[in-house]
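Encoded as structure tokens, the following chain is the form predicted alone, with no partner shown.
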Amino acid sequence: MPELPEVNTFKKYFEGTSLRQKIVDVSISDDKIIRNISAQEFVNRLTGKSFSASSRRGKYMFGHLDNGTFVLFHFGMTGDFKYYFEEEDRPKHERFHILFEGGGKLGFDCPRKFARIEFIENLKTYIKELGLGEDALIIQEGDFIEMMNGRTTSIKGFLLNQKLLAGVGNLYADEICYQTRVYPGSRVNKLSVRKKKEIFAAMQSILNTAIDRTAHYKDYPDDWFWKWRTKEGTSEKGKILVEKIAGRTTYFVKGWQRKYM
């Protein structure tokens, strides 16, 4: 599923191909990745506006419409934008298209169909009840390590909560244990001051260098255990080893990691 970097990715692409066009018709093949009203209404809720902005929380992505309401993009695991004017550049797996004044198409491509389209009247308030907590960018070092407080769950888990800090996937929670070497499975509560700041340092410089490298797999520094990440076997740090934390499968260095428990 994509991540925030993927997400941050998405949201600049659609700035630079989507905002301030009047939306003159949008054309829906596949009405069950409008979640929250009927496709027809959706249509009726865009026609004649246009997108002012864009902003993201997280792995969430919204579209600013200029009248004060909002689109969210949520992406699933397959979901992408593509601008096109040509037919023969309509992406194979469309769900919808976005036609702007100017003849230019948004088209979003989802084949596995996880994505959902919300529209959505205020924004504080469909964050605030979907329970999102703050964004793994914006939040501060003090209110990262005061959240930890007392919290016995594991440091994967933690990091991969949507509710305490939005925007941290499994890839990335497993790269953030490798790089600061603590075991995934390690107890919060048992993590040093220093540690949970190494941590929290780590997730930052991450998601910032996979933003900077918009979210291109193969352009990650070589030195990241992305690279080992999905193959069981040895990394230049040792023998690599994969159980479920958090619910999730979850990969690490035997020996390199240490546990906190």
Contents of the next structure:
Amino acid sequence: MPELPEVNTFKKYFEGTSLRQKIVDVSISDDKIIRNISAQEFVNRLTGKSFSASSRRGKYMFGHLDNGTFVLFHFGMTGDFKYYFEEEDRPKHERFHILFEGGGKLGFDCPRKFARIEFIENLKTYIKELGLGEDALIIQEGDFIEMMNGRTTSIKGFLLNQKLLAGVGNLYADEICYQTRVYPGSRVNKLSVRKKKEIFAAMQSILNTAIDRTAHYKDYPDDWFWKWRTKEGTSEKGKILVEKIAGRTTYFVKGWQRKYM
DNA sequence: TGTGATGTTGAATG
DNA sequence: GCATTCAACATCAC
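Can you swap the form predicted alone for the form predicted in complex with the DNA?
Up next: the whole complex, starting with the chain shown before.
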């Protein structure tokens, strides 16, 4: 379930399993998951190298190869890593795996195939051309607020726009709006500076808490919204409504979350 | 059987 | 340039 906290957990997993081991082969069962070069070229670029580090920006995770090049792992809706040795542990929807010298395999599981893997020569150039915004946990409050200037989009649309702010997805956007008692369709230009600061603080606290719990939803605080966010009904704060906002299914609590329109 | 799902992109529209 | 909506991507679960 890859939003920023999930991807952060994948990154930790990657670092705990796949660094500093020579890549002896890459086995690709679905060519289309490698987006920017051919599958064969991808194999050639990785074989013989090893990963020395990794980094993350929003939902984009980068494996750093020891020759100064990079591999992008974008998990789409259903991507996941699984490191394994035995054939019986291969994930069900594995699209490719990287075989290391010691016999370990880093499998990439992805039922819905929305994931994107790329080989990258220059990371800075790549991020710049992509127009990827600053990471939601790194951006400063002042920049966060400044980016809202002159915009009329909904707060949800703002939080989801990866070119402005990288990392927040549909679930966490709803959580942020719930905790700050803002209707997700509220217009950013109608929010007070004070409210914007509140939203910024909630965003960081929610993402950090989620990371602390390794993106394991069941461990999230009891007063979070996510567990109500499955169907229309009534939460302790009021009636839950569902609307399409910024093109995404959005849950919120009527009355609890104020409209700034 | 039809519908929608945690993400992103590109096209079309205003 | 900005905002919105829609379709597409591919598969699975309800």
